[in-house]
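Only one chain is given next, in structure tokens, and it is the form predicted on its own.
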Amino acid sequence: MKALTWCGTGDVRVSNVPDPKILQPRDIIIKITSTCICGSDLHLYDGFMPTMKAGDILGHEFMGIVEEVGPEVKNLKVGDRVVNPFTICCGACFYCKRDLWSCCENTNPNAWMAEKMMGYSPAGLFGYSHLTGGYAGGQAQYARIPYADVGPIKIPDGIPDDKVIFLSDIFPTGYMAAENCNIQPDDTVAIWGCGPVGQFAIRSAKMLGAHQVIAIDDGARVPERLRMAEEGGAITIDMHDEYIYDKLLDLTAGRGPDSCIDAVGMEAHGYTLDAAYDKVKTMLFMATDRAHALRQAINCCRKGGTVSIPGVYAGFLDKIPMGPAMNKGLTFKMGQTHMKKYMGPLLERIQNGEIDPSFVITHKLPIDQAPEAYKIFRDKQDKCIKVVLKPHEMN
């Protein structure tokens, strides 16, 4: 089969690789009909995530049709159409039973690697380095899904891929980021980053009843993101032209936002001294992540507010304002998304017409154009916000 493989920093290639096979009785094989490039994939592409190996198959946002079923999978059959969550969960451990699905303690065969770095291991993840299990990803024509009696969600007939593919990651991720804010009817939520996760966080905050949503991004480099945020009901701030702290105070009667969402993560950029400092430190391998957006979120959040972090961080952050965070009494909520908690309810919202997630798609390409698509997405070219790849189409 054809699959997109990681071959080094900034180097991804479509390769011929062996077809996946059933390895465990709870496995299924799916023929992938749609797969996406995620902002988190760029952290692999740019070399920020450790433990990648040449030949690793990328991708964690994908869906398809069941081709083979292991003997212990009773809830799915050949021909079923499914969306697969990016996290891999056993369904029976301490954490899965408490709806903390992304903390599953049984699905990362390389848990010892994560434990050395983090103390504990998260769940296994598709296509996201050997630190999270070394599982083959879904930017491919076929994929093996372990623990398939727990993970994938069956999609009813008549709903196109474009409406449901984002149940695999970014819609639940944006929704959980908003839910973590414990939004009250008169709340203001400020969101740093108007990429795909930020766009879903905006719309989720509105669905959850926020009085005011403010979206912050770089209007000089990515004006299309701010336009999409405005279409979703947000007030926008151009980080390039305006002093964010003062603007947020003006919009919140001098208090600051009730909640701040960092939907940017480890590769944040900016035009202030601390952003330049981050860039130099990471280039010299003296730091692992650029935390500019997170610092702003902490400094701007009102006293007693919440900082929600769906943006991915990989290692150790520098110059985090913990003094202000502590003295303002901030609550931090973060983590990989507990996908199984959200996929079903969000599918119902799609079926009820509350949201059409396909709004975020700007590019649909055959898989053999994936290497070019990574560059377009990473470099913010051609007004690109979200890329969907079709693995069985060729240019």
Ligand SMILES: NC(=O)c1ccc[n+]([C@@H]2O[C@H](COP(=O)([O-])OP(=O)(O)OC[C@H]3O[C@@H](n4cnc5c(N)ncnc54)[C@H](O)[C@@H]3O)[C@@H](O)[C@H]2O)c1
Given for the second form:
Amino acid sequence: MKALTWCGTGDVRVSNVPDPKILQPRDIIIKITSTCICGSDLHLYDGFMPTMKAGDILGHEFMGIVEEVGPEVKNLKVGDRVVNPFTICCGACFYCKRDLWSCCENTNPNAWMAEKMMGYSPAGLFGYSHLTGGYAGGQAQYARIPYADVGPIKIPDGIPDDKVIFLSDIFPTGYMAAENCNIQPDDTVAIWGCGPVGQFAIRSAKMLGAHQVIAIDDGARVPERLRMAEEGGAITIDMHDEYIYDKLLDLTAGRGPDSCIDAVGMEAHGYTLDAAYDKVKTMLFMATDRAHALRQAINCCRKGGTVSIPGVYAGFLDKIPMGPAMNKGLTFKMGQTHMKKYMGPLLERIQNGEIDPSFVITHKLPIDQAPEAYKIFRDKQDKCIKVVLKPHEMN
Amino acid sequence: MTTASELLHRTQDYFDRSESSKNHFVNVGKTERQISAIGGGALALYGLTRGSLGGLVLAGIGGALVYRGVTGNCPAYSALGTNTNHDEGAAPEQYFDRGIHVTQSFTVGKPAAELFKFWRNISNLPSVMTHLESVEVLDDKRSRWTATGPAGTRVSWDAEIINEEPDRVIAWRSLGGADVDNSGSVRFVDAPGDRGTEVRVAMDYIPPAGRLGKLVATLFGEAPEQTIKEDLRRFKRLMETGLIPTTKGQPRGTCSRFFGSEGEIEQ
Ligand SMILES: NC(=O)c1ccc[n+]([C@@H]2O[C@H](COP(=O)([O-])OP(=O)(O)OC[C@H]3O[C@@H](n4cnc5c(N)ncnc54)[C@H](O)[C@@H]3O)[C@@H](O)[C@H]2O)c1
Ligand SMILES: [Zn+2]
Ligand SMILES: [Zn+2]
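What would the structure be for the form predicted together with the ligand, given that what you showed me was the form predicted on its own?
The next block holds the full complex; its first chain is the one shown before.
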């Protein structure tokens, strides 16, 4: 089959690889009908994520049709349409039973590696480095899904892929980011980053009844994203032209946002001194992540407020303002998304017509063009917001 | 990794602090405990006469919840005592003098009885302990273990179960003629709430001198604590989910620039 493989920083290639096979009784094989490129993939593409190996198959946001079913998967059959969550969950461990799905204890074959780095290992992930299991990803024509009796959610016929594909990651991720803010009807929520995750955080914060949603991104680089944020009901701040803190105070008459969401993650850029400092440090390998957006979120958050962090960090952060966080009594909420908690309820919201997630799609391409697609998505060219790849369509 | 004597000091602390251990050791006074100890709730148990290392009468046979101090309060000792006529393995003082003691624990979300049942059928062990090729059951107490190590090394030895308390404890040790004298035990303790069972393993082995040192790697890997931890992790996963996750057999690319490359299968 065709699959997108990681061959080094900035180097991904479509290759021929063997078709995946059922390896264990709880596996299924699906024929992939839609698969996306995520901001998280950029961390691999840009070499921010350790433990990648040349030849790894990328991709963690995918859906398709069940081709083959392992003997212990009783809830799915050949021909079912499914969306697959990017986390792999056993369904039986302490964490799975407590709805903390992305912390599943049993699915990362390289748990020892993650333990060395983090103390404990999170769940296995598709196509996301060997630290999280080295599982082959879904930017491919077919994929093997382990523990498939737990993860994939069945999609009724009649709903197009475009409407449900984002149940695989970014819709639940944006939603959990907002839910973590425990939004009250009089709350202002400020969101850094208007990428796909930020877009779903904006709409979720609205759905959860926030009084005011403020979205921040760079109008000099991605004006289209700010526009999309406005369409979603947010007031926008252009970080290129405006002082974020001042603007936030103005919009809240000095109260400050009740919660701040960092939907940027470790590749933040910025126009202030600390951002330049981060860039130099990561270039010199003295730090792994750039924390510009997170710093701002902490400083801008009102006293006793919540900082919610869906943006991914991999390693060590420098100059995190713990003093402000401590003295203001902030709450931090973060994590890889607990997918299984959200997929069902959010599918219902889609079916009820409360939201049509396909609004973020700007590019649909055959998988052969994935290497170009990575580039335009990374460099925010061509007004690119979200790319969906079609693995079985020809150029 | 600790030597037995380090263990004694370290665990004395634990012993003094741990109120809960009182249940098992009601008759043991503070002075008696100064050099006897039980390994952090794991079970290696060293029977000592008061104050004298030379008085060691029982050591290294992890587990057995045996306490053999001056009080002689040793409910499980008989299990050991009955077995001393034939094929003796290493003497307790050898474990004490030169033995390495390793403990490891893992919480498994299943009832103790279920875990005990798996473990008591010791021919199951190679499915979670990857360095073991097979464990052949010879009779109710005895078994033949075969381990493979780096570069195809292979060792076999006979072992016997020296203590057993249904759903709670299993302890074993190698018999005479083993290349590496070793003993081990596993204890199943109810975890709080609905968290299942704390599985506490203790292993003792006597590293042979000289070139035989390599055999230790065969038995326990280069880093015994990590090896046992991984064994326990596999055990947990098998018990909780019915399988041990793997990526062996999945496809991957080669990044080869040669036209027509078909990728490869992960080994
Ligand atoms: N927690 C999870 O489970 C999960 C799941 C999916 C994605 N993520 C993470 O969410 C983050 C966003 O993902 P995405 O797909 O939207 O990525 P993206 O790269 O498309 O979007 C990031 C956006 O942040 C903007 N940005 C950069 N620096 C900024 C700054 N200092 N202030 C404000 N905006 C800034 C960029 O211009 C861009 O529009 C990534 O870190 C990704 O890894 C997390
Ligand atoms: Zn993603
Ligand atoms: Zn789990």
